[in-house]
Structures are given as structure tokens and as C-alpha cells.
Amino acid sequence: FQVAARIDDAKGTKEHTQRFLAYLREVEDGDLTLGIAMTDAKGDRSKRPHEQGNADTYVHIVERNAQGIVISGTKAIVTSAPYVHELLIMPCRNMTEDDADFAVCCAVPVDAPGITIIARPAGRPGEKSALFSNKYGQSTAVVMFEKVFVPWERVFYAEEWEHSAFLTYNYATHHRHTCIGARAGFGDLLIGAGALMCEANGFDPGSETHLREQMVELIKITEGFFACGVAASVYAAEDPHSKSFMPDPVYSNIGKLLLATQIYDMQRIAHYVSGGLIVALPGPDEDHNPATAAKLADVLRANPDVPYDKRIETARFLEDLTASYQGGWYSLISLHGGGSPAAMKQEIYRNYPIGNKVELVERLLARGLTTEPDRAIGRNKQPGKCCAQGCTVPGAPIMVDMPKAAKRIKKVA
């Protein structure tokens, strides 16, 4: 919607915005579920889309006519592809004019002729020990497009390559913002299960210093990046073209960077407070083995107030989340989902108002404000903070001039 409005503003039209809003109403009225088809297969990462030996490593336009466009290519990581109604196709990077055929954003039904979906199962269906992921999981897929026709009413832009960077950066900010909430929920599961395992093992984390420290660290990590998500919402700004709102890009990217790089610490802490039992337990089939079940229940019970079956249930729950195939999936999707840590660092630096911090120090050192537009460290400024005091939203801190020292007057007796 934001890029459609931007294109219309640039062209002096309303066509792209109206087309997208009509599609949005169709999705809402039909209660449709969309999958995002953004990450291309990419081929040789050192080459741009138009330089690839096989053009189908990126989705691209192969034909356009009065009725619509025809696309071919491959999207490599499409979450939930097998069980959505439609795929929203977007470019995954900025484009040059030579890449114009690859600059396309459109929507297609998953059963459109020419689409092939090659997917992996969602979670660990049918596995008895997978106490979370046998019920809750995400399927990811490679989606191949072979001369798929898309009517114009479902094409939101085609070959407007100069707007691809805007779409990519904006979508990434939205996506990283939502990732924060998703992984904070994952952190909640680890905190709760970690506390349950401590209790089942016979410990009170509040009384055991080393366990309390680890639990607090897990809480700090989880609530730390979640707080960034809240801040990104609070400091959201109106997009000038569409009048919709954008979460703050700095807080969105910091929150996603924190969770991406600390997901492994979260799992390590869960392992620390739980003990090795989560990967050393016999499988679920032994729970009903008449030769061993009763003895296992007796010797593997720790806290007399927690039955054996409840202890091993929590242990297998944690194994599923942190030490199984699914646990590895959570780690990797947290690290690279929504872009690599390098991409987040780039966005943080690109959007952070370093120029304001430079001005702050220079004012404190009585150097006066510098206004050279080409000064590298002074380029980034926070909107509304273009002058010494600046404009502020209600409740926001402002920078004011320091008072001049008053002359001391001697009292005469």
C-alpha cells in the first residue's frame, strides 16, 4: 500500500493505490490468508538479477499485454505456502534499471496454473515426543512460477524498478517488528518451562542463586527485545504517501537484531536451568513398557510434589523447543528470518540520528552547530529535530539551550 501510494504520488495518478485497496477489500471480504513470497532463489549472490546465468533464480516478468503480465522464476523461502489462499509476490532487494523485469509486485492464487509448491512438513507431525511442534508449526516451501498469468487488477507495480528499495526496506521494517512479538512469545514458553523444570527437579529458582541469575537473564533478554517492539509502536510515524503508519525503523531493527543474536543464549539458559534430562530421557514408548515403566517413574521422580509424568512432559516440551530439529529451526529462522543481522545493522545505522548526537556534544563543548550538508557524521537527523530545539511530539524530551551563568552580586552590610 505504501509503495503503491508512493508510485501514484510520483506519477500524479491514483491507479496503483486504488488497485491495491480493491484487492485488500477482496482479501478482507473473503477472509483470505496470504503468504509472502519475497525471498528469491538469488543464484550467484555476487551478481545482480539481470546478470544471473539462469533468470529463473529471480521472479521476473516474461510478457506483458493488455490483460496483464506473465511471470516466471523461483521464490525460495515462503512460509505457510501450502496452506494459504494467495501469494503476495514482492522483490527481495533494490533494483537498477537493468533489473526492471525483476521489479514486480503482484498477487496470485496458490492454485494458479504454472505454480509448483515444494514444501517441508509443518513442525514434527505424528512424533509423540514433540509436545509442541506436533500441533504447532510452520511449513516453508520453495515456490516455482512457470509462465503464470497475472491480470492487471492484481498487479501492484511492474517494472517500476526505482521503487523496489523503498518497498524492500519498508516491508523489512514491518516484518522485523512483527518478529519481535513472535519471538517474545517463544521466550515466554522458555521462561515458563524453565521454571517448571526447576520445580520438578526440586529447586526454587528464587532460593538458588545460580538458577535465579539464569532465569533473570532469560527474562532480561526476552523483555529487552520486546520493549524495543513496544517502543517501535509508540514512536511509529505516518507514511507521507499512504497516510498509514510505519513502526520506528531503529527500534524495530534493534529488537530484531537482539533476538536474532540472542536466540542461542535463550536456548542455552533453558538447558542450564533444566539439566541434561531433557535429551537423556527414554522415548515415549517406554512410558508404557511393563518391564521398565514403574521403575523409571520411581527413580526419575525428583520433587515429591511433582509426579514423574509431569516432569518428563516438561522435559520433552523443552527438548522439542530447544534440542530437536524443531529447536534448530527456531534458531535459524530467528537469526535469518526477516533478513540477516548485517541487514539490520545497516538499517540501524542508516536511520539512527547520529547527527543529533554530534550536535549535542558540539553544543556542550560550545563549538556551535555545524550545518555542512556533506559532513558524513552529521547527515542523519531525527525528523523534527532540525534546529537547536526542534519540534516534538507530546511527552518527548527536547534539547534546550543551556542557561548563561548569572553574575554574582556581593551583599553590602
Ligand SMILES: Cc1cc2nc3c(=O)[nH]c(=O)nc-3n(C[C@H](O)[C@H](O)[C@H](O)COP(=O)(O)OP(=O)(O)OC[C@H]3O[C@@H](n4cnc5c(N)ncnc54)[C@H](O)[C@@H]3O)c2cc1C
Contents of the next structure:
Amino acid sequence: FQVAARIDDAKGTKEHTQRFLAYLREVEDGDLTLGIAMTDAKGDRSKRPHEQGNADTYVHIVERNAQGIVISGTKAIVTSAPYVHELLIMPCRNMTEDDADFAVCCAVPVDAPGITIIARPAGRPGEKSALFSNKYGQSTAVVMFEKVFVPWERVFYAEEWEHSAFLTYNYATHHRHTCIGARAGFGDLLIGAGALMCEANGFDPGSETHLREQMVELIKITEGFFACGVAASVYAAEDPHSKSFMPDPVYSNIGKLLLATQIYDMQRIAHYVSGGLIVALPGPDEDHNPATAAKLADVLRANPDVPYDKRIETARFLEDLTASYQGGWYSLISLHGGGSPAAMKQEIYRNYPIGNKVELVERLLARGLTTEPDRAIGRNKQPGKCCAQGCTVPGAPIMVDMPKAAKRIKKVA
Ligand SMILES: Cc1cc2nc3c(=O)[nH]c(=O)nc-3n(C[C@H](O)[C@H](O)[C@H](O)COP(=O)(O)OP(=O)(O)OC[C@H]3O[C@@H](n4cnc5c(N)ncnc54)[C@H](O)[C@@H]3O)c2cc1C
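Okay, that one was the form predicted alone. Can I see the form predicted together with the named molecule too?
Let's see the whole complex now, leading with the same chain.
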């Protein structure tokens, strides 16, 4: 929607916005679910789309006619592709003029002729010990497009390469904002299960110092990146083209960066407080072995108030989330889902108002304001973040002019 409005503003038209809104209405009226087909197979990462030996490593336009466009290529990682109604195809990077064929954003039904979906299962279906992921999970798929026809009413842009960066970076900010909520929910599960394991092992983590320290670390990590998500919402700003709201890009990207790197610490802490049993326990098939079940329940009970079956249930739950192949999946979706850490770092630096901070220090040092437009560290200034001008957040600090040096001396005297 934002990029459709931006293209219309640039061209002095209305058709892109109208087309997108008509599609949005169709999605809402039909209660359709969409899969996001953004990440291309990408081929050789050091080369741009038009430089690839095989053009099908990126989805691209192979034909345009009066009825619509025809696309081919590969999207490599599409969550829930086998069980959504439609795929929303977007470019995964900024494009140059030479990449124009690869700059395409459109929607197609999953069963459109020419689409092949090669998927892996959602979670760990049918596995008895997978106490979370035999119920909850997400399938990911490679989606191959071979001469798929898309009518114009479902093409949101085609070959407008100069708008690709805007789409990719803005979509990524929205997506990273939502990743924060998803992983904070995962943190809630580890906090709850970690406390249950401590209790089952015979400890109150509140009074056992080293366990409390670990639990506090887990809470700090989870609520720390969640707070970035809240801040990104509070500091959301209106997109000048579409008038829809954008979460703050700095807080969204910092939150996603924190969870991407700290997911491994979260899993380590869950292991620390639980003990090795979570990966060493006999599997569910042994639960009803008449030769050993009763004895196991007796000797592997720790806290007398917590029955053995409850202790192993929590242990298996934690194994599923942190030490199974699904546990590894959670690490990877946190690290790379929504973009790899390098992408977040780029966005943080690109959007952060370093120029304002430079100005602040130079003002305190009485150097006067620097206005050279080409000065690298002075370029990025963001009115509204450090002054009242344009700010919508109540209670935001206001920068006032420093008193003049001469007056200050007079007052002291
Ligand atoms: C579980 C899961 C679900 C996902 N769901 C979806 C989805 O629904 N839809 C969707 O579109 N995508 C989805 N993604 C894809 C996700 O956005 C990508 O994994 C992410 O953007 C990284 O791309 P990649 O996996 O191809 O890794 P790569 O791009 O191969 O990155 C590997 C490493 O190389 C570096 N690198 C890559 N290119 C360059 C370069 N040009 N210069 C310097 N360094 C570079 C990266 O920073 C990274 O460190 C999902 C990913 C996961 C793990």
C-alpha cells in the first residue's frame, strides 16, 4: 500500500493505490490468508539479479501484454505456502535499472497454473515427545514459478525498479516489528517452563541465587526486545504517501537484532536451569513399559510435590523448543527470519539520527552548529526525535537553545 501510494505520488496517478485497495477488499471480503513470497533463491549472493547465470534464481517478468504479466523464477523460503489462499510476491532487495525485470510485486492464487510448491512439514507432526510442535508449527516451502500469468488487476508494480528499496526496507521494518512479538511469546514459554523445571527439580528460583540470576537474565532478554517493539509502536509515524502508520524503524530493527542474537542465550538459560535430563530422558514409548515405568517414576522424581510425569512433561516441552531439530528451527527463524543481522544493522545506522547527537555534543562544546551538507556524521537528522517539532509523543523532551556564553558569565559574576 505504501509503495503503491509512493508510485502514484511520483507519477501523479491514482491507479496503483486503487488497484491495491481493491485487492485488499477482496482479501478481507473473502477472508483470505496470504503467504509472503519475498526471499528469492538469489543464486550467487555477490551478484545482482541481472548478473546471475540462471535468471530463475529470482522471480522476474518474462512477458508483458494487454492482459497482464507472465512471471518465472524461484522464491526460496515461503512460510505456510501449502496452506494459504494466495501468495504476495515482492522483491527482496533494492534493484538497479538493469534489474528492472526483477522488480515485480503482485498476487497470485497458490494453485495458479505454473506454480510448484515443495514444502517441509509444519513442526513435528505425529511425534509423541514434541509437546508443542506436534500441534503448532509453520511449514516453509520453495515456490517455483514457471510462466505464471498475473492479470493487471493483481499487479501492484512491474519494472518500477526505483521503488524496490522503499518496498523492501519498509516491509522489512513492519515484519521485524511483528517478529518481536512472536519471539517475546517464545520467551514467555521458556520463562514459564524454566520456572516449572526449577520447581520440579526441588528449587524455588526466587531463593536459589544462581537460578534466580539466570531467570532474571531470561526475563531481561525477553522483555528487553519486547520493549523495543512497544517503543516502535509508540513512536510510529505516518507514511507521507499512503497515510498509513509505520512502526519506528530504529526500535523495530534493534528489537529484531536483539532477539536474533540473544535467542541462543535464551535457549542456553533454559538448559542451564533445567539440567541434562531434557535431552537424556527415555522417550514416551518407555512411559508405559511394565518392566521399568513404575521404578523410573520413583527414582526420577525430584521435588516430592511434583509427580514424575509432570517433570518429564516439562522436560520434553523444553527439549522440543530448545534442543530438538525444531529447537534449532527456532534459532534460525530468529536469526534470519525477517532478514539477517547485517540487514538490521544497516537499517539501524541508516535511520538513526546520529546527526542530532553530533549537533548536541558540538553545541555543548560551544563549537556552533555545523551545516555542511556533505559531512558524513552530520547528515542524518530527525526532527521530532530530539525536539518538539513534529513530535506526536506526549512528554517528549524539548531541546531549547543554550544560553549565550556572555550572559552566563555575567550571571555567575
Ligand atoms: C524459518 C524461516 C521462515 C521464513 N519465512 C519467510 C517467508 O515467509 N517469506 C519470505 O519471503 N522469507 C522468509 N524467510 C527468509 C528470510 O527472510 C531469509 O532467511 C533472510 O532474508 C536471509 O536470507 P537467506 O536465508 O537467503 O540467507 P543469505 O542471504 O544467504 O545470508 C547468509 C549470510 O550471507 C550474508 N549475505 C547475503 N547476501 C550478502 C551480500 N550481498 N553481501 C554481504 N553479505 C551477504 C547475510 O548477511 C548472511 O549473514 C524465512 C526464513 C526462515 C529461516
